[in-house]
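The chain that follows stands alone, in the form predicted on its own, written as structure tokens.
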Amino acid sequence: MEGVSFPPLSRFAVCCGTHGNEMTGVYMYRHLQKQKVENITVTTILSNPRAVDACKRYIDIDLNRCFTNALLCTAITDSSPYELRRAQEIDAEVGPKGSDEAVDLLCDLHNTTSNMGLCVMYNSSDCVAMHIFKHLKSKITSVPVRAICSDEPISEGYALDSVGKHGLSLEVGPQPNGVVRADNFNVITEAFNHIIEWLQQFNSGATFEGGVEDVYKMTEKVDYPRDLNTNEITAAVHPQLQDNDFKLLRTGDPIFLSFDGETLRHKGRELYPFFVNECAYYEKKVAFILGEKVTVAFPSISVTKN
């Protein structure tokens, strides 16, 4: 695979508190105010300050679903959701999305209540994000480091990380909402430092060799069993599935335990569950996500020579 080059990646935005009750990012924002980085312009953003103050995921709507091109172009009125207004403010500060003025790299920090270690969420078209994942995977040993990729067009990307020329989100967990854990904070701090290290090496002229890595691609979302009349949940995630994110789920494996004591089993093809029993996904009617593990190839990259 032929190598590719990019202009220097000298403008780096770190977004924190996109969900106001995911506290690693909130405290990381405060911590980064004291940090100085050489040769990289680091912009730190508290994405959803009202939600942070209220220690809620969001005020009106999920901010991390507001960054499609269509929503960023929506006219703002007095009745517009707070998060839509905030998305356009962020886009104006570190974008505009899809423009030459957008920051070179945007990293959005998140927590999950699921047992997922450190996950790099990125778009499959972004080989820079893939190289950063490879670097983090080689450096961080305290938790598993995995990647989850999406194939949607950037224009339809609804997450904040789609605003930068290159972007990724870091998910670390498990961590309850409204709580900061030292181990997860340390993982994100280490990841930030390694990303800075990688950017400095890239801008200094280092060539990063391509290769192949295993990543996960979402294939379907699984809801909880529900009462047909009331739509209320009738079962919880089975103990054998709970906390076993990314463990291959085979046909016949238990997935739910009903409140009457009945075990419900997986009937589909063999896939990998993640975001298992994620607290924030109850409202989205998602008990867990199933994905396939695929091997992706990516090219060598280097900085464009003048």
The other form holds:
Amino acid sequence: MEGVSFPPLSRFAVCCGTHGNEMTGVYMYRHLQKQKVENITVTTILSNPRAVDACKRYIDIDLNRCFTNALLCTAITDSSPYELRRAQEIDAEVGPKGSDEAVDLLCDLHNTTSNMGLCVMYNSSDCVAMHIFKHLKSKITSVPVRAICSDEPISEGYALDSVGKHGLSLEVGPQPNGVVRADNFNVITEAFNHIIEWLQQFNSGATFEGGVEDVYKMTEKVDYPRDLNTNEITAAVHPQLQDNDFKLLRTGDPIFLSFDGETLRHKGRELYPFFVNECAYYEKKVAFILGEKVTVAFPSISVTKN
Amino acid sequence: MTSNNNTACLDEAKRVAIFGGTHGNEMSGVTLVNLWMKNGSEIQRKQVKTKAFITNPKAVEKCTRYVDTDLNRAFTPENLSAPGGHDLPYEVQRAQEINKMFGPKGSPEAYDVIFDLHNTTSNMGCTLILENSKDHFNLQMMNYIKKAITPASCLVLLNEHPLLKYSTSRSVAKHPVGLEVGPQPQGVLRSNIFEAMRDILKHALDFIELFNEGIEFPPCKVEVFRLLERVDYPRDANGNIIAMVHPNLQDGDWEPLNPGDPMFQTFDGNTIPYQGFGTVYPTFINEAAYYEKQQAFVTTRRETLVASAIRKA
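Show the same protein again, this time as the form predicted in complex with the partner chain rather than the form predicted on its own.
Below, the chain from earlier opens the complete complex, with every other chain and molecule after it.
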């Protein structure tokens, strides 16, 4: 595979509190103000300050769904949701999305109540994000480090991490909403330092070899069993699936335990579950997500020589 | 008034309530009570009338801890007698309604037993909360539950501290019992936590039925953890938290904390040790809802209480 090259990546934005109750990012925001970084301009953004103040995921609508091209140029009125306005402000500050002025790399910090360790989430066409994942995976040993890739065209990206020229989200869990765990905070601090180190090496002319990596790609979302009349959920994630994100789910494996004691089993093909019992997904009607593990090849990467 | 040699003759425990949703985002209790309000056969016993009840429906609907003020702190004498009707904070109105339905608190008409179901983000396992070390009925019930679920464990937290005690929704009853199960994030329903809570309630109701049938329970010893003090996060001059619960203490509920042990870790990675005088047993470590109450964890000490024999009068 031929190597690729990019201009220097010197403008790095870190977004925190995109969901106001995901506390690792919220506390990182304050912590990052005190960090001095050589040769890289680091911009920290508190994405959703009102939600952070209220310690809620969002005020009106989920900010991390507001970054489609269409929503970013929707006219804002007095009755627009708060997050729509905020998305456009963020786009103006670290974007505009798709333009030359956008930051070189944008990293959005998240937590999940699921037992997912550290997940690096990015678009599969983004070589820079892919190399950063590979770097983090080789350096961080305290928790499993995995990649979840999306194949959608970047122009259709709805998440905040689609605003930079290159982008990724760091998802660390498990952590309850409203809680900051030191172990998760330390993982993200470490990840930030490794990303800076990678950017500095890249800009200094290092070539990062390509290779192959296993990544996960979402194939389907599975909702809770619900009562036909009331729509209330009638089962909990089964104890054998709970906390077993990324453990292969085979046909016939238990997935739900109903309130009246019945075990419901996985009927489809073998897939990998993740975001198992994520708090914020109850309202999105998702108990867990299923995906394939795919081996992807990626090229070597280096900075464009003048 | 009884001594260790006498059997305490107590009134039949005929009226029992199970409260869920006192905090609207603590999902085990919300789910169990909703289940039992639809079909209460699981909680019925021959000699007991048990009512399952959602205490804070507006908070449950929004999946939030509370709407205006914490319902589980709202049952103070001032609140219960406050005039003002619909101008009062929602939870104060609710407290008055609940006091009318299940109390009045302190009167002979009050419910005999109320179980108040809670979850915590702390790694507390199953914890029964006792408000009065001389409640022999509750002590005997807790002893019964602990034996019934062996080898699973259920610890007893005693909060009799004059300054740290608070006016709970269950305090309306003659025998208030708090049931706290964790760890579980707010807004999440974990199957193991749900089933553990359900199992404890089953044994609790079995005990009440046996008691009402006339069974005499001999004296017993009950190990409890007595609440000593609340420890806040280290903060700066503006009140911002400057350190997190240390990884060594995180999830270490009920494990001994000795002077010199790591307690907090600053965001820069420095360790702040525990500097108390002796070994304590911390709990409610890193509970989400307590950041705003200035509480990182509480300390307790181990104590053995003796419950006198009891039987129905």
